[in-house]
Structures are given as C-alpha cells and as structure tokens.
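Shown here is one chain on its own, the form predicted alone, set out as structure tokens.
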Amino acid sequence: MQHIKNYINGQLLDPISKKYLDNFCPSTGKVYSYIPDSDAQDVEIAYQAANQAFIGWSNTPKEKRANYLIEISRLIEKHLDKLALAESIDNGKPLKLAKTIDIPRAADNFHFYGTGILHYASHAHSMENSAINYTLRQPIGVAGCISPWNLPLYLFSWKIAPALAAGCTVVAKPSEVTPMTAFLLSEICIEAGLPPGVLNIVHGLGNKVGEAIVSHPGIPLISFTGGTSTGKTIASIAAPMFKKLSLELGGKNPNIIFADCDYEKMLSSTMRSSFSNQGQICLCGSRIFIERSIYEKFKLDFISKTKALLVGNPIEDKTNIGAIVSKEHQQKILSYIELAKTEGGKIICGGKAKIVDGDFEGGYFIEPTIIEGLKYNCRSNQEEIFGPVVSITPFDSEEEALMMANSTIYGLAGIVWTENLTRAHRLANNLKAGIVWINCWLLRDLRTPFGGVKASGVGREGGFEGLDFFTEPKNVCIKF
C-alpha cells in the first residue's frame, strides 16, 4: 500500500521517526494507505526550510508569485479526475461532489489569489501640505496553516494560496484523517516548479505536528480551521506568544423558513444545506425553524425527499450520501441521536447507522436523520453534531425565530427564506452570524469576508482580508 510522504524543502520525505499511521477508507472501513507519524523534529526541518526560503520568496515580484499560483491552479484542473477520486476515497464523500465542488474550488482558490495579489493595494493619507503617510503591507514570515478533514483540499488551499500570494512561506498540516489530496498537491507543486521551502507539508497527529507548529517560536501567525475546543487550545498556546491568529471554528447554523418563501426553491436548497457532504460542512443549516402555518406541509415534504436520498458507494453517480469520515465520528453522531431521544426528540426519519452491502458493509454510513420535538435550548440543539442530522421546530413570530436562532454559543452562518424584503434586511442585521444567506445557501463570492462571531471563530478569511492576515501594515510618514 502507498506510503504518503511529507513535502519539505521541495522534496518528498519519510518522517524522521520512520513510523506511519493507518489511513482508513471510510466507505469500506479498511486501511488503504499509510500516513507519516511526524513529530516536532519534522516540523523543525520544515520550519528551517521555510525560514530560509522566506527572504527570497517575499522579495520575488508579485507577478512571478502569481504565475506559480496560477500554474498550480492549472495543474489541479488538469488532474481533476485523479484528485476527485482520491478525495472521495479518502473522505467518503460522493465522487460527484468532489468533482463539481471540492477540487474545482481548490483550483479557484489558487487562481483567485494568484490574480488577486496583482490588485492588492495599500492606502496613502495627505496631511494638508505638511506631510504624507503611506502604508506598506509586508509579508510577516513563516505561516502555520492547519486545515480540517471535511473539505480537505478545498480548505487547505483556502489557507495556503493567500499566504503564498502575500509573500509568506508556509508550514502546513492537513488533517491526519484525510491526507491524500494534500500529498497529491505536493506532487503538483513539484510539477509546477515551486521553489524549495516555499510550501512545506507535514503530515501527522494534531498533538504532535499541530502543537509543534502552533508553539514554534519562529512561526508568528497561525491560520486554523477546525473544532472550537481545538481552537481554544491553540489560542491558549499562541496568545501568550503574541502570534497573529485566524480561527475558523464550529457552527450550529439556523435555517429560518417563512410562509411567504419560494417554497420549491426553499425545499430544494434546504435538502442541500441539511445533508451535503453528509452534513459535514460547518455552514450546514442543522437547526431548521419553520413558520407554523407551513410546518406540517414542510415536514411531510422534507421527510419524503430525505427518504429518497440514496446512501451508499461514494463512487457511484446515483449516490447522494456517502460515508462519515471516520468510525470515531460516526459513533459521535450516533451518540447525539441517542441523546436527542432522551431530550424528548422524536426521530421522524433515519436515526440509525446504514448497512451497505458488499464491499461496503464495514463502512461508516448513517441514514440522513430528522428530529422533531426538541426544545430550542437542549444540548442536541446547542452543540455541534457535524453530521447528517437536523432538527425541525415550528415558530409563531419573527421575534421567536430570531431568539431561537441566536441562542447558541456559535455564530458562523444563518439562512433566511422570505420574499419580504424588509424582513430579510432586518433579520440579516439582527442574526448574530458572520454570514447570512437570504433565499440561497453556500453561494460564495471569493472576494467577500468569511468567518464567524462568538465561538465560531476569530478573524476573517477570503478576499483581501485573507491577504491582510498574512501581511503586517507599516505606516511611513514623510514631512514635506
């Protein structure tokens, strides 16, 4: 079986320990490759390579940096089928989803920042004929980038691309649960001729590799996407070291549906926002609030469409729901379904592990699940489950819906369905979230800021905010 390698100083290397971890295929439950069990020694070598490369890369003309990123984007598109298949096998997601969303978006991320850096500008301020101030935006240094398992290459590139465009070098850690496309990106970077040390990818466990990156005194900024509890740990280490932090953390997003919505459009989109990627997207609307006058109709239609979803082999085009990413995560999701029952919830669709015949009988599948009758403030409606599980709750007034929507510690995204323009603007203003979608979901313009409030994170990614994070502003004042 294949042994994934680290990518350090332009080379593919075994971990110093020569130890490897099992990499499981979620749809079969079987080991199909091996991951480097790297540690602080590997991180140190990667840091030294990145630090040595920083001066040259940061002084490389932005046009040349842009060319490298655009070439990486082109090669991702060239290898689309290979990357999509690897993502599906490694993550458990449907192949068609990886082919149409994950891998194209990774290519877009590199292309967007490859072109975006050419238009990145700073400010100048005149002081009434006495002086002028101008702002320099300078790359900070070696960036630590740590990405999650749910959208492996998609979110990995979302961090790496702006860092490289801004002139930083990178020590990156992909999730040990889904390492394959990050490894394939290493091969693409070699093919693109990216200078040695500019990007370094170290595979391994969070408590070894992740902690070594976060605590390294030479890495002045950390970009992390993952769970809120891990974000707290990272902040506790990085904050006393005065590192710059970008933390994109958990979510428990509300989907608020009013009776005046475009019903068919809403229902189709709500299916996606509930169960896309097995519900393993931080932006999924897992708490669905429906105006009482259409609650029963919505419930029947939603159950009918959910029961029609096909759970099974991710490679088959007809499959709607693939495998959960790991056995541990499958058990976590199932434990929340059991918790919901004890909290008064009624399982009106799904609610069990799904047994898929043949080669996939050992896979980590769960039926898409709908729960009714939960109180808005119970644990099942307050804590992030991160799976194909949603709750449905009726509401009688806009004020009640808003209160329930804002009741969690999270504040990543919100979804609102209404044809009332005034109401739409009012709710967009009053929802405590970093992103609000009105009559749509997951419609993303890469120029816009991305991130959450409260326990959903610190800082913003995307657009020029992404470049701002990887640079430091310096004001220069010149007196006439």
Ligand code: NAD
Second form
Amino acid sequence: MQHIKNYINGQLLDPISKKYLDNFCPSTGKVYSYIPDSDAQDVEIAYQAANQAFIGWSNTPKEKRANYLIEISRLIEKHLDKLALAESIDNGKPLKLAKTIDIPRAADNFHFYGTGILHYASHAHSMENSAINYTLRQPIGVAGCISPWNLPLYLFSWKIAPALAAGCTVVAKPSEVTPMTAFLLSEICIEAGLPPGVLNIVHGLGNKVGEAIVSHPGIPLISFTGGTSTGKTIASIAAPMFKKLSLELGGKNPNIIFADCDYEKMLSSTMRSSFSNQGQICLCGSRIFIERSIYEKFKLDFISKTKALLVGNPIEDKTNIGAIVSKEHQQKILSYIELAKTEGGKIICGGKAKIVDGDFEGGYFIEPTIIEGLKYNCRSNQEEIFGPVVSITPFDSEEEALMMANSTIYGLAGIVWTENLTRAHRLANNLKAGIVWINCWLLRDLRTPFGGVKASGVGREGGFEGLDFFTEPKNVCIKF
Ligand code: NAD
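Just the form predicted alone so far, so send over the form predicted together with the named molecule.
Below, the chain from earlier opens the complete complex, with every other chain and molecule after it.
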C-alpha cells in the first residue's frame, strides 16, 4: 500500500519518527494508504528549508514567480483525471464533482495568483508640495497554511498560491483526513521545478503538526481554514505571539426563499446548496426559510427531488451523493439528526445511514435529510452539522426571516431568492454575513473578498486581499 511522503526542501521524505497513520477510503471504510504521522521535528526541518529559501524566493522577480505558479496550474490541468480520482477516493465526493469543481478550481487558484501578482500595486500619498509617502508591500516571511478536508486541493491551493505569489515561502499542512491530493501536488511542484524549500508540505495530525506550525516562533503568519473551535485554539496560541491571522471558519448559512422568486431556478439551486459534496461545504445553505404562501408546494417538490438523489459509489457518473468523509463525521451528523428529533424536528426525508451494497457496505453514507418543525433557535438549527441535512421553516414577513437568518453565532454566507430588487438589496445590506448570494449560489469571481463575520472567521481571502494578507505594508515618507 502507498505511503504518502512529506515534501520538504524539494524532496519527498518519510517522517523523522518513521510512524504512519491509516488513511481510510470513506466509500469502502477500508484503509488504502498511509499518512506520515509527522511531529514538531518535521515541522522544524520544513521551517528551516522555508526560511533558507525565503531570501531567494522573495527576491525572485515576480514574473518568474508567476511562471512557476502558471506552470503548476498547467500541470494540475494535465493531471486532472488522476487528481480528481484521487480526491474522490480520498474524500468520498462524487468523481464528477472533483472533475468539474475541485481540481479545475485548484488549477485556477494557481493561475489566478500567478497572473494576479503581475497586477498588484501599492499606493502613494502625496502631501502637496512638502512630501510624498509610498507604501511598500513586502512578503512577510515563512507562512503557515492549514486547510480542511471538505475541498482538499481546492482550499489548500487557495492559501498556498497567494502566499507564493506574494513572495512568501510556505510550510503547509493539509487535513490528515484527506492528504492524497496535497501529496500529488508535491510531485507536481517537483515536475514544475519549483526551487527547494519554497513550498513544504508536512502531513499529520492537527494537534501535532498543526500546533507545531502555529506555535513556531519563526512563522509570523497563519492562514487557517477549518472548524470554529480549532480556530479558537489557533487564535489562543497565535495571538499572544502577535502573529498575523486569517481564520476561515464554520457556517450555518440561511437560504431565504420568497414567494416571488424564480421558482424553478430556486429549486434546482437549492438542491445544490443543500446537498453538494454531501452538504460538506462551509457555504451550504443548511437552514432554509420559505415564505409561508409557498411553503407546502416547496416542501413537496423539495422532498420529491431529494428522494430522487442517488447515494452511492462516488466513482459512478450517475451518483449524486457520495460518502461522508469519515466514520467519526458520519456519527456526528447522525447524532445531530437524533438531537433534532428530541428538539421537536420531524424527519420528512432521509434521516438514516445508508447501506450501499457490495464493495461499499463499510462506507460512510447518509441519506440526504430534510427536517421540519424545528424552532429557529434550537441547537440543531444553530450549530454547524456539516452534512447532507437541512431544516425547512416557514416565515410570514421579511423581518421574521431576517431575524431567524441572523440568529446564529455564525456569519459566513447568506442566500436570498426574490425577484423584488429593493428587497434583495435591503437583505444584502442587513444579513450579517461575509458573502450574500442573490438568486444564485456559489457563483465565484476569484477577485472578490471571501470570508466570514462573527464566529465564521477573521480576515478575507481572495483577490488582492489574499496578497495583502501575505505582505506587510511599510510606509516610507520623504520630505522634499
Ligand atoms: P478542523 O478544524 O478539524 O481541521 C482543519 C485543519 O486544522 C486540519 O488540517 C487539522 O488537522 C488542523 N488542526 C486541527 N486541530 C489543530 C490545532 N490544534 N492546531 C492547528 N491545526 C489544527 O476542520 P475540518 O473538520 O477539517 O473541516 C470542517 C470545518 O471547516 C467546518 O467547520 C467548515 O465549515 C470549515 N470550513 C470553512 C471554510 C471557510 O472558508 N470558511 C471552508 C471550508 C471548511
């Protein structure tokens, strides 16, 4: 069976301890490869390599840095089929999703920042006839990048690409639950001729490798995507060390549907925003609020479409819903369904683990689940479940919908369906979220700021904001 390796100083290495962890395939429940169980020693050599490479990389002309990133993007496209299959096996997501969303977006991330850095400029502030200020934007140093399992290569590259483009070198840790495409990215970086030490990938557990990165005194900035409670731990370590932090955390996003919406568009998009990637996208709209006059119609149509979703072998083209990423996560989702029942929720579709026959008997599948009758402020409607589970709730007025939408500790995204332009703008203004989609979902322009408010995070990724994060502004004032 394959042993995944760390990528340090341009080489593929065993962990110093020589210890490995099991890597499970979620659709079969079987171990299919091994992950380095790295620790602080591996992080230290990765840091040393990144630190040594920093002077050379940060002084490499941006055009040359751009070329490396664009070449990595090209190689991701060249290996798209292999990467997509690896992502599907490792994560449980449908292969067609990995092929059309995850891997193309990883290639786009490198291409976007490879070209973006060429257009990144800083400001000058003239003081009439007496002086001029100009702002340098200098790469900060060795960046720590830590990413989750739900969109493995997509989110990993969304951090690494702007860091490298800005001139930082990187020590990165993918999720131990889905390490495979990060490993394949190491091979691609070698193929692209990326200079040794510029990117280092250390595999292993969050509380060992992740914490060693976060607490390393030589790593002055941390870009993290993952759960809110992990974000809290990271902030508690990094803040007293005065590290620059970008935290992209959990969500419990509202999907607000008005009776005047374009119904068919809303319904097909709501299917995606509810169940894509088994509901394991931080931007999924897991709390659906429907104007009462169309509630019953919506409920029947939504149930009928959800019942038609095919849960099973992620590799097959006809599969809509693959496996949940891990046994632990499957159990967590199922426990929330049980909690919802005790809170007065009625399961009107799904609600159970799904047994898929044959090779997939041991896989971690869950039926797409719809719950109604929950109070907007009960735990199962307030806490992030992060699975193929949504609640539906009727509302009578815009004010009520907004109050329920804004009632959680989270504030990542909001979705609104209405043909009333004034109402659309009003809700966009009043929703407490970093991102609002009106009459669409997950439509992304990579130039836009991406991130959340409240417990959904601190800081923004995307566009020049990503490059701002990985650079430090320094003002220079010259008196005439
Ligand atoms: P997680 O917080 O468990 O793990 C994320 C990463 O952090 C992993 O690489 C993990 O090993 C590492 N980690 C864990 N403990 C650590 C520690 N003490 N110190 C340093 N690193 C540590 O999250 P997950 O379960 O992998 O991902 C799901 C969560 O991510 C959900 O809450 C989801 O909403 C969130 N998410 C947010 C966004 C966003 O952009 N806001 C995007 C995707 C996922």
